[in-house]
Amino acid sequence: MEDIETLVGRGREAIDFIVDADSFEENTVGALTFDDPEFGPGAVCGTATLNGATVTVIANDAMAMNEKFPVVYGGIIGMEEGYKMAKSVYASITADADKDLADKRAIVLVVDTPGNGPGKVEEIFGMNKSTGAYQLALAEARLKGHPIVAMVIGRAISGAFLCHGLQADHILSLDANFGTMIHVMPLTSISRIIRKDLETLQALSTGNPVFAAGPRFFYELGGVQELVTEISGMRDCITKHIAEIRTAKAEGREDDLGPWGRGKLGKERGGRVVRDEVMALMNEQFAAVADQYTAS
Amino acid sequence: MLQTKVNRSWENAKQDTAQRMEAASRFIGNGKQVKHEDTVALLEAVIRPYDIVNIEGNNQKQADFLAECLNKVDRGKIHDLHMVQSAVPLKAHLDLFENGIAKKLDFAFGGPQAGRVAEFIRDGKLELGAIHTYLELFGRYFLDLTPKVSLICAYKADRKGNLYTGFNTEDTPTIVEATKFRQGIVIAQVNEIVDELPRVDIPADWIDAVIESPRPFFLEPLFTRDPALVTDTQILLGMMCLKGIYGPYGVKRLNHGIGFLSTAIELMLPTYGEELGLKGKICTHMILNPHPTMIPAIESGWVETIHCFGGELGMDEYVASRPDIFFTGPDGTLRSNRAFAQTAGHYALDMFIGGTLQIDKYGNSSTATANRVAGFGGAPNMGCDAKGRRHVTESWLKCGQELPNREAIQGDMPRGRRLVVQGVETFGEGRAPVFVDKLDAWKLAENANLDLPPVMIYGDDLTHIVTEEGIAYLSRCPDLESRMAAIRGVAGYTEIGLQAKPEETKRLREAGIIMTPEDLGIDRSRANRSLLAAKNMQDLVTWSGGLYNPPARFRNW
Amino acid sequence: MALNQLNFSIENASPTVALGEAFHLGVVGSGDLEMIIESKEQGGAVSFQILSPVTGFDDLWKRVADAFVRESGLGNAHIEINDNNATPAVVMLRLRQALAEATAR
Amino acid sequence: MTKWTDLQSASFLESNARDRALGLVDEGSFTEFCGPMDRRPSPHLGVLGDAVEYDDGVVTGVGRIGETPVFVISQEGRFIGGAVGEVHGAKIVNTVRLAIEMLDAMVAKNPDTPEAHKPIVVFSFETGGVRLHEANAGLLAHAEFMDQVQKARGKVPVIAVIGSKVGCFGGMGFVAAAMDAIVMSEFGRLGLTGPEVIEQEMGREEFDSSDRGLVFRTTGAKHKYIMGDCNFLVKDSVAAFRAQIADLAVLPIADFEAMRRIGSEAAVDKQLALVALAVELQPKDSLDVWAHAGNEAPAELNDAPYEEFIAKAQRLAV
């Protein structure tokens, strides 16, 4: 394991570093099975155990190509992939519908995706619905008590990260020396599009994480809960966070988790402070007029 | 009495052409058809070094395939051509000079290649004859710049070689007539060859070769303005034009430039114009391409006739359905003709209104920048007072009578005058001042070794300037000093405007030489897009009853 | 590289127009601006605060502001402008619209 | 400020964000939160030397339609394309949050609160998604918004309104798709990937981004209506949007579930049937799908005026 410098493009291998040895069963989640190997091949969905507990695993396969959709390759989440991931989440919810909160299976997202399918057919049929469906499924699972941990092992880019990662309770990331990338687009591209020179943006990003790219900056913003410094550390770290999440859910601290929780964390870590001020102002302003809008 | 009779052949040109056509005969089949693969060889057969050659193209349709083929000829065989053509908007037009095939250029409009024209002149790759107006250049086709070979374009040819130039007839008749009746050679690219033409625009015996081009000729929707882009300031200027110029002078016969101010005016005829009670009193006869933004005014009964320089993409069906307004052929579709429209533009218009990038303190205006030789196409012919004009219209006479000291200059002979109006904001894009001490045209003249700074409209031809500050009625100024004062008075916060003395401007306002929006009784707060009869492209389609079919890039549905 | 901030005051010894309630107008589109205009007792003067991405037009802003104050008779006011490269024509148009609205209120 | 009565007849496409917000609710009923007078511009634009707007490009607040409290979010496309940064993001997220809290408080006080008295959220989109100048904060805000949409499920209807120039793209494209109901005018556009990126990915032959007709056919409201991706197609006036929202405001929350296109396993299965259709049809143009849906002359239908289109259009059976 020592020789591995990066897991970028190796989503399937990454699963093995995380779950119990040989426990991953692809294409089966609860009562759901995916029988068509050509269906959404970029999405790796299945069930495993982590320290003996059942978990749903959803990962990207950067080596797969979706023959039906030529823009879907290299870990891109296309229409089929997004819906396949959504179905895996719903199957997890259904499987544990009658279980106690403490027994709802965790969902582990192994994140290495550069984007959503950027094609014409995708727009005609609505790529936005596919990624939206997956996010709603994850949000529903999270709110129904499933602990969701996203583990960024490679690329977590923009809209694809929004759909596969940012609805998790906690987000973990391998440190940048493993080649992990978290951003909307590289600073070089941003520099070109907003017409600001790269040096300026780089200088600004050292003091202000909203400009910058990379896991460390996302950590400061509260977007990443914890950075993992060893590949071998992923398993324990995920286990630890699942436990933390279960505790928070048991205590009804839903607001400490998920996107809202990341907002709080961003304030604590000093990376995203204006958000809170703006919300506080709005709350105050609404409180002053709320009665007017309540029908008698 | 000394009499000398030269002893010469009188058919040299004819024989020369015959020789060339003989060399080309193996490429020319029935109905004068040439395979497009043989085009380069055909050109090599009929063109000789130092020939005067015309490639048809204006700012709209382009003989683009032929232009590209001319670039592929063996430059050992063909070089040092003298190109005479309306416009050089295509890359291929300038490549000819880069490739050493052409040497000298006489033209009227540069368009997108204006920068290369300047660069090539400076580098000695291109020898500039002159920058003309369209009419001036057309005139020279029949005088001292007659093309030996002309490469033209048409929509269709029939099996005999008759041509249909249709909607975009534009320059074709002029070029063909000049070339063919001086024994030259005319080669046409057509989009398709058909059994029967809708009408014959050019007879087959004026044509030497017809090539079905591998793709349709390039056509630019240059006169389509999206109403969605009209700004509040343009609307304010438009209100001032209508209330302060169109109305009081009763301007019936006119041409609009292609800036957004004209768009605003066109779109306010059925709203603000109606409110001012101007229907039937202004804008009844126009020399204008089929501007889509004229549709609401036409549909609400403002316009009697429009004659067009060229066509406009997507307007064919609409125009064909309004034969009372537009000049249409026996086949029912529009016939444009640049030479005739420009003739009307030069002699018969009461007003030309347009915009510019710069106006100097004397009122000279130009769109030239320091490194672009663009030319002005038809604007100078319309943007001047045609001294040869003899017929009278009310607005023309009124404008001429305004000169307070006219008797001191002209005696008691009544004279009329064309209204020449420039409508500009005092600052343009990037807060560049429009009013300047010296035009960039001077720098261009220096950079590109031009004999004259390219001025679009000379200050003494200009009768009105409209800015957000007000209207300067230069037609009412007795001398240069008072013209300059009037210009300063509407030049806002530009360096020129700052030289205005408040007392002097006040006096000019009292004398009716400067009128602010307030003087005109215009409520500035009304200057917003709610005054536009159409606010977007789809509104235009709706006004047209579905007859207007905008080009894809203008659609927002 | 930060936004260019410009502050200045135009004196008006005898204001003829005073403002009521403060209000906002405009959108910071390209070539446009927004402003907040509010009354401020300051010996007749109208103070301006302008935030703009472009520099080098300080005198131009002052000229336009001066002309506006002279033309309108406005006094004892503070005007904040967020500019995105508006031309003087647009600046003047928005100032006049603001004044028309202020007096209509 | 435009008068409310004048706003009603105004073109929705032409109206700025504040006018849309004011015009969508009852006259004089709108209270803005964190408005321009509060002066909360983005702190991240100024340091880059870019123009700021005091409301950061979005109008948020609450108004009323009849007895229904209407929480309004209205994006301003003219300010940096309506892009979402930290302040903008916080405002849109918190507006939904406030609506949910209001509903919770109402129901806690009176479990029998009539449907018409319960709040709704209306989001007038005009955005390309994340603002690159503060990309990370914008991205996180998108996720927060999605979370609030799910939290509002079964409580507060969240209605998307799209009919402004920029359309609704990028991450906001799936935010809109995730809402309960979508109302568009024919000038609205909804999608994920912008036309330039599609061209870059597929080549100009496949997708010419300068062909606005193609761009509109691919993501425009008429297409979305035929696909079932927008529920209601209305005329381009503030009043028409307002009337549609007023109709929706009084519906029981349960009725919205049927309008959703995603958000349940059953909905996903329906969408997967559409994906299979995409594979089967291999459409070169959205009009191919229109034809499949039973529209005989799709190009003419696309050019047809609103009334004719509504009367004739056959929607794809999902």
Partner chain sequence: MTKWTDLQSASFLESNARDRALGLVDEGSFTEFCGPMDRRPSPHLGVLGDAVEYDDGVVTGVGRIGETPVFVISQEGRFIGGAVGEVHGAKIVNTVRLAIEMLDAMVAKNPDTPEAHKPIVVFSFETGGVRLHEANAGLLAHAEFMDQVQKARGKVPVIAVIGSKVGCFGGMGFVAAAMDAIVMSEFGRLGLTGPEVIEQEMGREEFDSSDRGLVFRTTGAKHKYIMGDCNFLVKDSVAAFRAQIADLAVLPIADFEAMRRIGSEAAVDKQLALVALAVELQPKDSLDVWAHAGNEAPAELNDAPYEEFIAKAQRLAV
Second form
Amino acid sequence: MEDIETLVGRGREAIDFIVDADSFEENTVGALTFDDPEFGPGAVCGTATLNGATVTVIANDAMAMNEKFPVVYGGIIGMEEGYKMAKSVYASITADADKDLADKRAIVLVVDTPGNGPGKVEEIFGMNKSTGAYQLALAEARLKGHPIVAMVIGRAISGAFLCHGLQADHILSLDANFGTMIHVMPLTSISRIIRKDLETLQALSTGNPVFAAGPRFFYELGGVQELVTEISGMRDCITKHIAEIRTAKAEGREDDLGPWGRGKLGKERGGRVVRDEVMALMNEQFAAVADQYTAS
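Follow the form predicted in complex with the partner chain with the form predicted alone, if you could.
Shown below: the chain alone.
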């Protein structure tokens, strides 16, 4: 196991490193069964056990290609994949609707995606609604008490990471030694948008976590809760964080989890030192004009 140099492109294999042996049942979550193997083939969704406890697993299959949408391959999350993932989350919520907070199943996201598949057909059909539905499903599951842990095993890039990862309570990542890559946008795109030359951004990226890419910089920003230094350590690390999340939810500390929690963590680690100042300034500026936009 320790001889493996990377899990990039090996999402299905990664599942076996995480859950109990031979426990993963693909295409079944609660009362939901995906009968059509050609629907969203790049999304691997199912049920497993982790230390005997039921969990929902949602992963990318970089070896699959959606023949209906030629741009959906290599782990890309396309329109069908987004809906398939969202339906799996809602099926998890429904299955545990009557259970106590402590018994809500965890949802484990195995992340290895190079982005969304913004082909012309997908855009016309509404791929943004698909990925938005998946984000909303995860947010609802998190607020209903399901512990959600995202485990980055390969690529976590752009809008696909936004829907498949950033709504998790905690995000974990294999260290950069395993080829993992996390970034919101390549520097070439940032350069065009903010009209800064690429050389300046490249210089900033060597030490500024806002412009830099990779799991270690995202750790400094609070975007990654913990770096996992061995593939064999994923299982125990995920188990530990599920327990931490359950404790936080039981104590009502929702602001320590999810996007808000990552903002607080980034400040503690020195990666987001002006976050509170910027938020306070924005609130002040909004309050100054709020009467113009709110009903009397």
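Residue numbers count along the first chain shown, from 1. The shown structure was predicted, so the numbers you read here are calculated from the model rather than taken from an experiment. Take the two forms, superpose them, and find the largest set of C-alpha atoms that agree within 1.5 Å; that set is the rigid core.
*Asks:* When the rigid core is used for the superposition, does residue 177 move between the two forms (threshold: C-alpha shift of 2 Å or more)?
*Replies:* Residue 177: C-alpha displaced by less than 2 Å between the two forms.
*Asks:* For a quick test of reading the superposition: does residue 166 move by 2 Å or more at the CA between the two forms, rigid core aligned?
*Replies:* Comparing forms between the two forms, the residue 166 CA shifts below 2 Å.
*Asks:* Taking the rigid core as the frame, does residue 187 move its C-alpha by 2 Å or more between the two forms?
*Replies:* Yes, shifts by 2 Å or more.
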